[in-house]
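Take a look at this single chain, the form predicted alone, given in structure tokens.
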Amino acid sequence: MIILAIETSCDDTGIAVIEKKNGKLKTLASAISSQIEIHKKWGGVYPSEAKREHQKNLIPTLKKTLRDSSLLIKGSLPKPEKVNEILSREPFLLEETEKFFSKHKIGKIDAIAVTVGPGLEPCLWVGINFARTLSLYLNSPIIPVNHIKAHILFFLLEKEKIKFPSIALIASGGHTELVLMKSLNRYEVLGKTRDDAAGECFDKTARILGLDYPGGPAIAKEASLWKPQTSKNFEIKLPRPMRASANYDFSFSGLKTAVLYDFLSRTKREQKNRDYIITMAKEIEDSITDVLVFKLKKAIKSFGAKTVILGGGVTANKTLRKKVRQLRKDFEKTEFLLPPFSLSTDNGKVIGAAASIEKKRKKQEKVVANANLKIYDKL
């Protein structure tokens, strides 16, 4: 089975071609078009602008992926009747799609996978409507995919089976959750953030310090410069939110507030002092990663996890990975699965991997966006 996978849940346009053969998955090609430079000036993602950029990026990203997978064929395909209706709110994408199919055909695609949630609704709809359009042109069924589930199921690209029960930690810009997996399709949310997600906290605290967006890499870059003598003039101790709580929930808004109060208590000269920025960045990174690892360790113990999976953009943080590697020493019989850096952030490959265990959807009308989709919701 050949799956064409589309990801547009936030600000990355990702398309991949995945082959499933004899139960094993293989990535034939993958391409991502990032919008970081577009949103950097705002310090965050604006949904309406992200939607417009997805419209611009989908055809070029598709073309590159198909070319790399040898599925781009010269020729033309007639426009199906419903395409104008489906892409009525994406006129630029409609025009570019018509141009594409006037010059190209696509090799055999058995199914089209697309992210339907959670995410930014305007962005999700662009991807869904594009998938519906391709479905008509290619006469291929659609497979709706849960974005959070896909971040967990990245491992299917590397191995066929894992042992259960499993604990998954999803940490990204919009989500922070601890999930108990009883099988590939049975999920129970043990805990989640009550306010800001871990990645969101990185973004907001980076903005306070005057650092670039996205905040995670910016904070990590400054933190990596820290040495014991750096903080000699700046003693900073941030809270580790909810470590003492009896549950598995997270909360990072208080941490953001603590950073703001400390920053405002400093003189303008101190606020711009490089040692202060480095010291604060180190403490922010340690606080967030300490809490994530503490709650993860607690869940592993409580449920006797045989496998631990990390997914989401924050898992690209090197300090978090280092602490997880140290945690492995306490659970020698437990397998730990961390995504390679290329699979941490949003991409089409993980969408294709998740689609490989989902059912095909013949009726396009049932494929709709759900910005608040939960990991245990049925698609």
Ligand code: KG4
Contents of the next structure:
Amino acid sequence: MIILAIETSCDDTGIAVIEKKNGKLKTLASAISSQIEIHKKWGGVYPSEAKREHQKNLIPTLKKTLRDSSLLIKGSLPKPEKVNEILSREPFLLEETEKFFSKHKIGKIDAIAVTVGPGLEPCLWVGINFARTLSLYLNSPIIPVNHIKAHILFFLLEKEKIKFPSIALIASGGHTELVLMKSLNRYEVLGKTRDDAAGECFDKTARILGLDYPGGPAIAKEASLWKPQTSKNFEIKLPRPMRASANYDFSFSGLKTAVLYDFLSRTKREQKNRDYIITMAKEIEDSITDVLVFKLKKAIKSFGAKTVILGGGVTANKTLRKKVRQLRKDFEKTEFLLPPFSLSTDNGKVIGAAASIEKKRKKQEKVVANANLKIYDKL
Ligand code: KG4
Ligand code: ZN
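Next up, the form predicted together with the ligand, please; the one we just looked at was the form predicted alone.
So here's everything in the complex, that chain up top.
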């Protein structure tokens, strides 16, 4: 089975071709168009602008993926009648798609996978409408994919089976959740953030400090420069929000406020002082990763997890990975699965991986976006 997978839930346009053969997955090709340079200006993602960029990026990203997987064939395909209606809100994409199919055909694709939620609604719709269009041109069914599940199921690209119960920590720009998995299809949310997501906290505090978007990598870079003498003039101790709470919930908006208050209490000269920025970045990174790892440890213990899975953009954080490696030593019988950096942040491969275990196929008209989709929702 060959799956063409599409991801557009936030600011990355990702397309991948995944092959499933004898239960094993193989990536035939994968391409990502990042919009970071566009969103840097604003220090965050504007959905309408992100939607416009997805429209521009989808056909070039598709072409690259198809070329790399030898599925791009010279020729042409007739335009199905309903395409004008499906892409009526994406006129640029409609035009580009028409041009594409006037010169190309596509090799055999058995299903088209697409993220239907959670995510930014306008962005989800571009991906879905593009998938619906391809589904008509290629006469292939669609597999709707839950974005959070995809962040967890990255491991299917590397191994077929894991042991249950399993605990998954998803930490990204939009989500922070601890999930109990009893099988590949049974998910229970143990706790989640009550306000900002972990990645959002990195992004917002980076902005306060005048660092680039996305804030996670920017803060991590500053924090990596820290040495004990860096902090000699700056004593900063941020809270570890909800660490002492009896549940598995998180809260990061108070941390952001604490950073803002500290920043505002400093003189202009101090605010720009490199040692101040580095000390603060380190403390932010430590606070966020401490809380994540603390609650993860509690969940592993309580549920006797046989497997621990980490997913989402924040799991690219080296300090977090170091703390998780440390945690591993306390649970020798538990298998820990961390995504390689390329699979931490949004991409098409994990969407294809999540689709590979779904039996349900849908006709294009039945596929809709759900910005608030929950991990346990049926699709
Ligand atoms: O999973 P993802 O690509 O998109 C969402 O589904 O949200 O995650 C993006 C988030 C951003 O908030 C970004 O700042 C954060 O992941 N991130 C990091 C790192 N790399 C990306 N956070 C901390 N350290 C990193 N190295
Ligand atoms: Zn994501």
